[in-house]
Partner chain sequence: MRLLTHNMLSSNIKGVVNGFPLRIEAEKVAEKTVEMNGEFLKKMFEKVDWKAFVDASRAMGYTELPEDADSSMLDSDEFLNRFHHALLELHLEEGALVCPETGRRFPVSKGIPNMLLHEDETLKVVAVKFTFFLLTHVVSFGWAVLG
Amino acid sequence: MIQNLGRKNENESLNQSPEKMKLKQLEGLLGGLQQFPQPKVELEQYPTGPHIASRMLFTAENSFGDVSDKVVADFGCGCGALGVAAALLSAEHVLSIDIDPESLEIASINAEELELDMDFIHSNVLDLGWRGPIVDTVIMNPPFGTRKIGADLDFLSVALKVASQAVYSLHKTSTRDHVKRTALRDFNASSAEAICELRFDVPKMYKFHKKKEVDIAVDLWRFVPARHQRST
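Now the structure: this chain alone, the form being predicted on its own.
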């Protein structure tokens, strides 16, 4: 997104209300976050890079109004990039959830360094036990299902049950048709839109990785729970 940053005279600057955070600024702040020192392959721990995380949350806020003044839950938060981005974009409250206590510790440190007030929950997303819509928006970069087939859809199933407004999620582009069909048919989503295709940079992190880095095509999805679809 290209923005025209033209010069303003002094009076214009004084009279202008505070601007929303720019995409470049958001990406820069996320670029300074700590990442996994020893990622766990069984949990498919791959960092959500600042490029993707910033665009994911910037789109959710500026195109759909799903972040600012909303209660946001980050499912499988890892080191906290998505939740931190939501907090920086003025979410009312952010709940970051992960099964790995070490990840939560790093995410908490990242939030503290940016002076962000966020809550961290140690739990398997599938065991939360929440009933009905608990949050406005769910954001997530779920396991893609390389180790456990269908893991990403397990996350999506829970997300669509607890979000009152929208779910934003990343899924492999190669699974696009299956994800859409499953969300609409099995998970009671009223809409499932692949907003854009992104390149997820996977660095060499595990012993079985042969290349220095690999780009995986992923879709950024926006799902809307059926009961909250707006009438046209």
The other form holds:
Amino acid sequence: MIQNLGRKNENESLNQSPEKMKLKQLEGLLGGLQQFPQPKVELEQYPTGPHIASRMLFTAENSFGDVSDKVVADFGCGCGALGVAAALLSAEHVLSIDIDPESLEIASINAEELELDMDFIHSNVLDLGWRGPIVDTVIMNPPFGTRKIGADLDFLSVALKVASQAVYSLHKTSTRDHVKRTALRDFNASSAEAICELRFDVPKMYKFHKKKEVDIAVDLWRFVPARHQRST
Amino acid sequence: MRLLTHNMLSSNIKGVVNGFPLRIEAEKVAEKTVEMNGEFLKKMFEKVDWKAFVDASRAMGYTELPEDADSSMLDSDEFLNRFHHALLELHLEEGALVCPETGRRFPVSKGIPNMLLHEDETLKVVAVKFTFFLLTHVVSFGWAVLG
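Could the form predicted in complex with its partner chain be given as well, to go with the form predicted on its own?
And the full complex, kicking off with our chain again.
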């Protein structure tokens, strides 16, 4: 399900530091999370499954050091998988934001069950006011923009303003060139790299879905904001 | 919500020039112990707006932080402990965050601030309304002149 685009095999890093959480452990813990009971189509609520969430945060931590001891914000957190994964990988402070109160309730239960201290904010990601470069890393599985065109890039634009170190995001593989161009040209990113291609399994959740299950090819991206770029 | 989150939020209501810091109305505060990370605190000290942080901690009923602080204090364990406690162990569970300019209250319930803006508080709506105004008024004005 995972194809690496020129980056080292994730399994190589598994043995590096024995005290660190392993990928399979992380995936296992995320597998126990509650999901949306009634997904809302207008918000494009598709759960970020344990396979993708674990690989996304594991890569962010083990290949780039963007998670442990960091302030991490999860944009459009849904039921909280990405933020929970960040907290499990020792992020010092996790702030998860969503517009949907029911998702936030599930996300906070998910955090509680794993005894993780996380902060949640009920807000439209695009409307929230920020002060100062406190957030290091933004992680997100944005709406892909199938219902509202460009929704994922609206999220990315804000993420690149808020993060001082890196942004990890998922975008449809079919939009790869467009995402790269927009991030570098319009959103002031100093680098935009598609790290790997993943399969997003979307089970038949909504009435308009004709097939039982669809696979969407998505890229895992790492963006670096230009203004706050610093050596780590 | 912890005070670290409070320190990075501001009111984003249309027309508000300085929405920071949000005033805290605390009805219920919880304390949850977390392990101290000295390196993290030192990094945060550079980024936190100290005055807003001290005021926020007082609104939460914690009065042990000094009015002014400089980085030499980071060598003191006592100071680090207090900074750590106020930044990461105090949680606003029930109450509100209040916009310093407009007095608009953002309620906090079960630890989660509701920062959702009403439709007429967002910038986007203003842009849409302006476009609509242009389309309707200017175009009809044009018609009237030409006609």
